[in-house]
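Starting off, we have a lone chain in the form predicted on its own, written out as structure tokens.
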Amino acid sequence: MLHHRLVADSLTVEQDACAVILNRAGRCVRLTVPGTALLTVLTCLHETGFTEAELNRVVAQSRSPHLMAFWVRLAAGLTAAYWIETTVLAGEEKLVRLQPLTPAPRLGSVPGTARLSDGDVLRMAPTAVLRFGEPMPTLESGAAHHVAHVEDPRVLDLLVGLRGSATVGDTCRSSALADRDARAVLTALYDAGLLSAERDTPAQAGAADYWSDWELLFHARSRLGRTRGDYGGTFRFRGVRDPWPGIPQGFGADELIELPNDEGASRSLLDVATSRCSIREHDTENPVTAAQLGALLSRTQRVRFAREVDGYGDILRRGYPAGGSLYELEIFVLANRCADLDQGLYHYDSAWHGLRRIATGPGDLEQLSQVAQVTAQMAEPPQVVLLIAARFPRVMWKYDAVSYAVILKNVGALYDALYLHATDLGLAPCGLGGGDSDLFSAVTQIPYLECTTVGEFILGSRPVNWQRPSLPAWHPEAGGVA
């Protein structure tokens, strides 16, 4: 059996117009609806909702003979755009509770057309993941628009059950769920895309099959559309802990090695970014200086404006965008070769501009220098590499859902920045797409959960004889790449 209640933030019901706003996750719909008994029906819809026979009972009571036809057309249209909250029950026992996500701008799929027979054989969708958490577990797909809170621990054991080449009748008749019920429950599921079946066509599946699990439910999360509750910027700790404050204190010694200043002249933007190219090779001979890192971390990452906002703590101003002008990220020198200054790992003194020592262990640095190498599949170690590393709770005391998502984009911005002024300067610079953060944790000792690496940059001096690779000449007439 089929419980129905309408999810809504807010109905106010007009009643001089017949019609009905409902508001949820900034939609805002207004329907317009024949009579005083439908508007009976969608406010019992959202307070209490009920089931197909309750509202068998309405309609009935209504004496309406058009009331029935135009509710199955209207329930059809929030159902698919995702306005309706399904639970399966079995009697008065709650088993899955279906909740839509974000109301969708254009109408979708009805849930609970599916017909699945006996032979049919279910798995679990390759996305979907199973959450054990307070107050009950959820199952939940990045390629969904519901989420499944699972009311019932035979739902559980009814899952495990879909295992292998097991069918639909198979399961069902080994779950300790009535039948009925039982299939109730994997309908709902797999009409909720939660489930798949073995008879799907792989037009079905079509892109999902690319995406990893995690990678889509983060994808999916962290923008509107299939987002779980509270959005963006809400400030979610204001009252409850202090923010992070913007220049972080105590990475690194006390002593400060003060970097040069930049003086140095700077080619046009055009010319820089058309010339940008990542170069895995340095000249052994003249290793990059300190000259030209001072330079590139004045021009990228010094502070040049700070301020507190009451109620919203700091926010700075470096050399390129960040979100909220937060500027989590921090950035740890890892030097192998640099010119005047000592092999070892530093922190970046954005305010002060200048490097604060970091003590490592015995094959900490050649560990850290090993992984950089690795990564960007370089013959030798390379001169410089910078660990960028952000400072989690800085970002997420203020953003609800998208936290890691805007330092990604930080980091990206931050990437670009790098490479456009080493370019500029003459530098041999590439960026990484990967990096070992627990080793960065274990050597620095610091929490991972604070603060640890979200890239890295490579930075080495340019070979003297080094040419940028010549590309093939290329039309989109060609009809491919060259």
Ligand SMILES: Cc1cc2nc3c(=O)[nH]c(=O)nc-3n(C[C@H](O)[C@H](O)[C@H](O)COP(=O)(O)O)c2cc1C
Contents of the next structure:
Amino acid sequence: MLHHRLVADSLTVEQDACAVILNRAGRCVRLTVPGTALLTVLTCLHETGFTEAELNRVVAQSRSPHLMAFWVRLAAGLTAAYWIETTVLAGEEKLVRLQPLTPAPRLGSVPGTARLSDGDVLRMAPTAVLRFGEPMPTLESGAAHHVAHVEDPRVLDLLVGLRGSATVGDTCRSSALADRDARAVLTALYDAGLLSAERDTPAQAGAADYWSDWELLFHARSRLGRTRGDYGGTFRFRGVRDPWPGIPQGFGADELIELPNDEGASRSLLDVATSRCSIREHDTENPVTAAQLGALLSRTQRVRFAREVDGYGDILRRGYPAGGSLYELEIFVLANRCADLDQGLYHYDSAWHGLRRIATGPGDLEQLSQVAQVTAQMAEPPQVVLLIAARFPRVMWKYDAVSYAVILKNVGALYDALYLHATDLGLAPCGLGGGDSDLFSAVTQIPYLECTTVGEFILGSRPVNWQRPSLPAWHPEAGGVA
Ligand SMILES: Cc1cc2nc3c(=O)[nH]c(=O)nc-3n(C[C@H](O)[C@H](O)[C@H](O)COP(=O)(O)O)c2cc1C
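And the form predicted in complex with the ligand, for comparison with the form predicted on its own?
First the chain shown before, then all remaining chains and molecules of the complex.
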């Protein structure tokens, strides 16, 4: 048996002169049915919900011909647009509750009812994730618009039974649930896209094949539409904990190695932007200098402005934009070969424009350097690697759902600034797409959940006669059509 209810949280049901209006999470639906019967039914559907039989009875009792004519399509449309939470019941007992995420902006088209046959082979959808949280486990997927709350442990057994080539019939027969109830659960989860049937597997590969479960969940939950719970700048820890300070303390030695203040001369933006490219070779005779490193860090990462804002904490300004002016990214300099700077690992102190040495053990620098060298496929170790680490709680204090996504966007903004200024300074820049955050934590002994690497950027001196490698014939810029 199915029990339906309008999504309970933060939804309002109101009526104005000509329509009943449903409002939730910025989504609004106006329903124009004459009379007050619709408002009465929707209010009950919101407050207590109905089983299908109860709902039909209430609509019939309303004696509103308009509502009776309209209701079946409206209920299906509301369900299809994720306004209705459905619970599968076995008598009075709840088995599984399908909580819709954000409603669709418009009413959905009426869906066909899934017909699972006895011989169908069902599986968990490839991107479905079963999470054992409190009070009961949930089944969710970035591809689905519902989260299934497992309310009865027999449903878990049912899901575990979906293995190998077990058919719907086999699975239901071996379930501790009554056959009809087991089928209702499977149908509801299948309709929600949390289970898939073998017969649905398309012959052609599709976009869905590319997604891993956790990447899809990260995408879906960090964008409006399929988010779960609060979203954006909610200041979730305001009044609970102090925000993390803008300028970190305690990274590296007390002694500050001051960097030169000269930011160097600059070419036109157009010239720099059009000549920018990634360079994976360095001039071994003339390595990058501490002065050049200082100029680059000053132009990009140096703090240019800082202020404490009541109820918000410190806001900063640097040479690139950052979400919320929080500037959670820190740069650690791995200097392999840098003129006027000892080989070592340093934290760039962006307030004092200097470096603070980080104590390292034997082989640490080589390991960190090797990861970058392999990632850029360089023949020689890079002269300098900028290890970009995020102080996660600084962002997570403010944002719900989007913190990590915001951090990665900030890394992109910093990469671009580093590319442009390194090009302007005549250096060899190359951003990297991966690195070893665990190794960084082990070397620096900074706790992984507090601050670790989210980006890496190689820097060196540009070989004197370096020229952009000629493009392969197939490349569009070389006249090809690929
Ligand atoms: C986010 C990002 C990740 C990158 N990852 C790598 C990488 O892992 N290894 C590498 O050699 N180059 C990497 N690059 C450099 C790109 O390969 C390069 O920007 C691209 O081929 C275009 O060439 P261009 O920069 O010379 O214009 C990365 C660049 C960016 C922006």
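Numbering follows the first chain given and starts at 1. C-alpha atoms forming the largest set that superposes within 1.5 Å between two forms make up the rigid core. A quick note: this is a predicted structure, and the numbers were derived from the prediction, not measured.
Colleague: For a quick test of reading the superposition: does V33 move by 2 Å or more at the CA between these two forms, rigid core aligned?
Modeller: V33 C-alpha, core-superposed: shift of 2 Å or more.
Colleague: State yes or no: after fitting on the rigid core, is the Cα displacement of L6 between these two forms at least 2 Å?
Modeller: No; that C-alpha moves by less than 2 Å between these two forms.
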